[in-house]
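Below you'll find only one chain, the form predicted alone, shown as structure tokens.
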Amino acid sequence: MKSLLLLPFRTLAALTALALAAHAAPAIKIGFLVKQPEEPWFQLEWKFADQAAKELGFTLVKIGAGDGEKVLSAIDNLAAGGAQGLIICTPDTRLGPGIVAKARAAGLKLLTVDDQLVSANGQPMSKVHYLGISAGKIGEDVGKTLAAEMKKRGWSAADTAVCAATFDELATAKARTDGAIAALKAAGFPANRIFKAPQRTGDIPGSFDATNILLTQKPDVKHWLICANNDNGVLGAVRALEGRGFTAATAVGVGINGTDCIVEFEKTKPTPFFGSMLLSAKSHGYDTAKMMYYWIKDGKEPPLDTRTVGVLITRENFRQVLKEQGIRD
């Protein structure tokens, strides 16, 4: 003790910090997987997750992975690699049982984003963190805004029908269009002129094929309200009715996610594609990665349930809008 008080307080400094180093806690590192990195909706999310991580000083891991393997891999590379927590939107919602039990043998703290996972017996997984869409809310506002539109128009019921392209294999889809087609019956619309298109595929090439087959057995429509599960699911069913001759003064649809329509807003010439529910790609990218990183360097557990929801965008107000969210300049 008596030698170390000999030293200059120069050296005595430089070793306290050499000390408090060697005890430091290992540096932050949070993986980020997702189903389909090449969309754009995906793309955002880790845009702000990256955010995120330049303000707060962790190291975040970016992961594409379109099935079952390639998740449970990512998982195994997270943990070899030192991660301490794993954010995921994985691309089959019955991996649940299967990513849960992966992530705690490796002692990953798990978030899941936008889709909910389920247990074995097709339930949500509630004692699960989870970031996500208030599904049911924003699909209500879709067909608000449908038929906010249709009275507009001054379209009668009898010459207008509904198009819901539906992908009920997923629980979120399905809470959508299923929120759309309630708040249309609420709004007066008959319910005997609401049409489900079946996708077999939740894209646009199985939303195009879906309401293809439907345009055929109701050739008689003059007038279209489109609804869908996301964005693509619209297009589809836009692209459709465009084959047939229908246009902006004839269909409306209106798209959830924001995200993959702006290419059709930014067209000179305005289609049927009328409008989208914003998601908050903020919410889902930066504060979910915030929420974790805290919950890894504090131990402060994020709510196991939190939900977000949308904001309508159209050709008008789109630009703005964007912009106030931190997705354009």
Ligand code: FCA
Second form
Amino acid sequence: MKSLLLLPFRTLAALTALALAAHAAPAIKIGFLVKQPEEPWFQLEWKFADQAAKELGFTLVKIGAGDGEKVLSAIDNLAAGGAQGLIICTPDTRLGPGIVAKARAAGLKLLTVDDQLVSANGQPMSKVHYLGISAGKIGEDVGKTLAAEMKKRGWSAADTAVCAATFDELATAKARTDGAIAALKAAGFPANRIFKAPQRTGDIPGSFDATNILLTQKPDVKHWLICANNDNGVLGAVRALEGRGFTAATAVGVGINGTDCIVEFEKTKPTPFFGSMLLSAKSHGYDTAKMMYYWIKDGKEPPLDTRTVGVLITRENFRQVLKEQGIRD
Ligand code: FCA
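Form predicted in complex with alpha-D-fucopyranose (FCA) structure, per the form predicted alone context:
What follows is the whole complex; the chain from before opens it.
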């Protein structure tokens, strides 16, 4: 009697489990592609995205892709592997229309991070979801910091010049150095002593080479103020300046990212790398991953355009600020 009663219950339970499995949503898989996986900035973005994956229980596929071909084949692979979304900082923003078309064809939701896609006519693709930095404002803060440090040191404008290591083909990079230059001018720095060192590549060697050319052309400058797209831009310039005998006493650089200059700050002897605008790798990694997850899971569309801020870190306060932001223990 007892076993007869149990039988229908077991059958029912088995049937319920089967029905649930048939209706269960497929596991969520999200790709996170970055252009320069060797940069600490992008490693941190990934670290925070991993944290979101662990907390929310989805699969994160991390992809480093340094050129367009790799980006397009990565989208194919993601789609074939059952991914439903892609977060991307592309190596070339002009791939925009191609990326959008391919992601759409592959049924992948697309969220761009850091570098905004541009259309065929060079305009930002403002209908593609994007999370980036308030580049102009953060650049202005770099310029204001440089002007303040020059004043603190009592350097005259006649002895001082600005080296702006630029990477104008990338809109966010241009907005940053343009902002720094505008703030220096607003602080009274003479426009004819602001020099651009155009980088051919957006990495340390790119800015090292560009700065060396500028330094060869301007051998009489006694003090340099340095700004660039990011920490690596300033690091390359600093290495070039050190090669010509400049030190923390004669040159001041302020970067952007705050993540790629930690080794520099940890050096016992200060270098011309004075400070950096620390960006929120957590927003760019964790928040984007979370947004994408809920977009896929619940159809909750993320905001079209989100901009994050930066805070100045220097040798004096970096340990404390990195700890507060969960970047360092
Ligand atoms: C760009 C830069 C990175 C970082 C990011 C927020 O992609 O190349 O170094 O600053 O924006």
